[in-house]
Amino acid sequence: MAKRANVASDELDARKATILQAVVAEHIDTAQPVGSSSVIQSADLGVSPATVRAEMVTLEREGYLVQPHTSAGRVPTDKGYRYFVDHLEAGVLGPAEQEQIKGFFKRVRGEVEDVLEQTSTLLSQLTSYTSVVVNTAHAHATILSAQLVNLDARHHLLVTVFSDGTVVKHSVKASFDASHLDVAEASKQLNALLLGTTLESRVQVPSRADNVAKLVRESVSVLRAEQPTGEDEQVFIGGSSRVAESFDGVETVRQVLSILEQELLVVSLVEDILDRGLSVAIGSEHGYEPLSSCAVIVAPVAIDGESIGVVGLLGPTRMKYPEALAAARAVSHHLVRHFGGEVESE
């Protein structure tokens, strides 16, 4: 079941809440509204079309349905979706999908930047939907490993991993001419100082003047030198295009594309979600008018309790909920898997 908005929400008797669920269902697939005929067909209810017709003209009055236009049918509002997704089963992937996920992280290979930004597109495809990616800093991410390859004698390269599965290169340029030992004793003790430590760390560089110690202290400088800030971020989009499949108005088009180029503004609009305890905001909820008629889903992605990213899917309100969370949350459950060492299963 998704995690429930903090909003007031009527609980609704069985036969008003199997309607408005059937008034859902149908709308998200035919995007047109709903009539209490086509309810009687989707929905064993067992009472009258007069019945059916006064339960929806209910649930128009109390917020959950409205009428576009008289003598039409049905349509949810914001609230009716809201009833639907926060009483929605657990989703389930087809075994199609389910292998195309499996698949694609035991070929995937790259550091972390590349892995995300394939992610994107992987996501996009299962849903149809626009996907974002957000990968956040690793300032509180400790190191796993830390490696001084000797590329000339006054030319190394610093290869540092963090425990979000970061990996950060640094050019290390030194004053004198360093031998290979120099070098690979300097990354022993360098990798041994350096373990299990985080960029906030304070740690005790050797202050000995030989050759060795001028590298682990030159190569602790140059990594503290770049430390994460608040706004390190880094956003992959996938499917942008499917943002004018997805949605009429031209000019809400061009709103959402333009809330998508905004790097920061997309960053906050997730981890706003996230903070509220949501994995799914509909429509107003989520405070950007422009995406008044969206629905974002979003799905943590975190190792022993430390977020490394968030993974989300954007759409219009009438998304596929039960696919686009289940797709989400397994792609979340493959990528903590994925950074966090564990081998995929045959």
Second form
2 protein chains.
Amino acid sequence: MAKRANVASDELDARKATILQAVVAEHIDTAQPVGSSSVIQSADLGVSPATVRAEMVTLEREGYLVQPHTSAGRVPTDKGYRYFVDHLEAGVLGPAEQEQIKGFFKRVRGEVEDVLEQTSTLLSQLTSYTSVVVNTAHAHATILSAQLVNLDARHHLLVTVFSDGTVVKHSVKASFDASHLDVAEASKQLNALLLGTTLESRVQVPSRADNVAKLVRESVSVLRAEQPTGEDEQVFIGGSSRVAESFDGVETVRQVLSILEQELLVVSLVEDILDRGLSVAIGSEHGYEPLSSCAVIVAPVAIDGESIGVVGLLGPTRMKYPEALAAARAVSHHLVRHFGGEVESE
Amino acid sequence: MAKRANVASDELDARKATILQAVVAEHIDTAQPVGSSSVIQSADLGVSPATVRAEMVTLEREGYLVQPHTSAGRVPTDKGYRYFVDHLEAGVLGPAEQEQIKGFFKRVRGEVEDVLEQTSTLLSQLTSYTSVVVNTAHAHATILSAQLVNLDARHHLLVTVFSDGTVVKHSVKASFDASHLDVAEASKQLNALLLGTTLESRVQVPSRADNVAKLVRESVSVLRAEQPTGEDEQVFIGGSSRVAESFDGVETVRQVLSILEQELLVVSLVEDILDRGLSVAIGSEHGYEPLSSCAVIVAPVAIDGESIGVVGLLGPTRMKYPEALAAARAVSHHLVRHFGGEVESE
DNA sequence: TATTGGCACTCGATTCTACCGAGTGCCAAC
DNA sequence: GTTGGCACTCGGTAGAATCGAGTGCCAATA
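Got the form predicted alone; any chance of the form predicted together with the DNA too?
Every component of the complex follows; first up is the chain already shown.
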């Protein structure tokens, strides 16, 4: 993709890289601008502060660093963070955290939803960032049962059970009064029709004009009428209170929280990042300005190449990338194991 | 309850009351300590500041007011707020808000859950406080359908549809391998057994020892095994980002958010207030210290005396009680109308 | 006896100044 | 290319001065 050395500011020589990485690491740690001397202390390249300063001028010109004001240390830009995470050797998880994850997955019981909900809490506790767990499984799951229940003459409820253990209901409103028998018959036909199919597969609906056929047609169309995105996914957000710690400035906190309230938006944010092949989106890299001081980490949860969900973390741009990445990946990995071979609901 | 005038600091003479109310109103408005002169301006009792000051000393001694420091105005205590809301004449809603609510309920479509979710957003927008909507309906609803679906030989899913349009699932784990036929038979029996019953009513389970009967028994017991509280309620929280605006001090914000994350806790908080016959709980009146700078407003949603839910608002103790109370009541009222006569799911 | 105007006093908030020091950019020397 | 030296910048902190809103108290008043 990148041309080659020439214009491409894609690569830095070893010393610049070391300096940049030192600055980023230090700033993540202290939240303070980093000066040339502290770089010397943490990374020991055998050079003087003056040399580091000279390099930092270059790094600033190339957009990796900025000075909050003259005569202060430097702070990484989004581009700086980007370089940092791109050149990160695989992070490791502390043994305590590994144990916590293992223990958690040994312990959890209950419906898929409960497990995922608790997983998102776990992930947030592990990292002290806000976590997002998205379940996309049942888009690909096969239907185990479809049943039409009538609430009153014109209102019915289509209840669909998927092979991943999720249950989905849809209101079906008829334009005519249907008898109990009609509904029961429609229910039977629906079940036969949809059994073993997925939301994506084509089915042959009856074209007759009787009430039963109408009900069947209406039900199938309601079931298929999936919203563009996010509507058929489940989202679990854990540790939203962490937002308060992660950012300074009430307004920023408010904006981030307000984004988190819109679950559809969170889903598309996370999936968008994944679609672009990234595992981290920093600052303005995802399109949402209110999140410009955030970084988002994502890790796909996939069984045999089939994506069944996403886990994500949202924190300040100066988040602890190695740990957070490791945690997200570990949890994703354990989720796969947990839901992998066996039936998902346990 | 109160003895009589003597010790009972329960009642205040007219002038003290006016002063207290003026102080509270002013402080709610400005968030600043209120001095004697501003009391004169807003409430015109024909007396001088000096007199007001004298009264305020009394009010302070009796615990209605405090001074943040010598030579500052006064700020209401929880007790002060309590007096204020207890002596509030019924607040009214602006015509714009009324219109907004009306329009909303004319417009909403979809499952109960969606309606309630959106209602909580509405309530939060109306008041600019965080809102809570709790659905307790299906505890009293009758069962329209119960179905057992098998995921694999030992794992089954009990899917129950209630008359209020909610659908609940429970995992049923068997200690033996059941055939498809067994499960189908058990499902049929379960449906016949549970149809028309509520979660509270007693049913006669088969005592036979065959697989089908075992499945039926296990299913019924799983369905009945309701958690002490909160587990069978649905909670919808809207506008949690408002927390960031409502409180100063990152730590307070964090704590409140962290409470809001625990939905069970929120349910019991809200129901507890309701059980105690209150419609407002101020500061330390509800038992949760992390919420000591919060006030919680609740309004029951009841059809024919049967509680089907609660709507609530959470804001700072200096919240706009009249408006917030009016909004909560109006929304509760409209919810009753919306779900009242007709079938709940529409 | 309740009310009031007058007055000294308190104390947080604001402003201003001085100053410290971390950190820079530049440059001449190595 | 690297370095030590140096003047310079500028945010942050501390202290002093000031302001003013608001109080508590008291003697005078109706």
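Residue numbers count along the first chain shown, from 1. Here, rigid core means the biggest group of C-alpha atoms that superpose within 1.5 Å across both forms. Keep in mind that what you see is a predicted model, and the values were worked out from it rather than measured.
- Positional change of residue 99 between the two forms stays under 2 Å at the C-alpha, relative to the superposed core.
- Once the cores line up, the CA of residue 187 ends up 2 angstroms or more apart between the two forms.
- When the rigid core is held fixed, the Cα atom of residue 110 travels less than 2 angstroms between the two forms.
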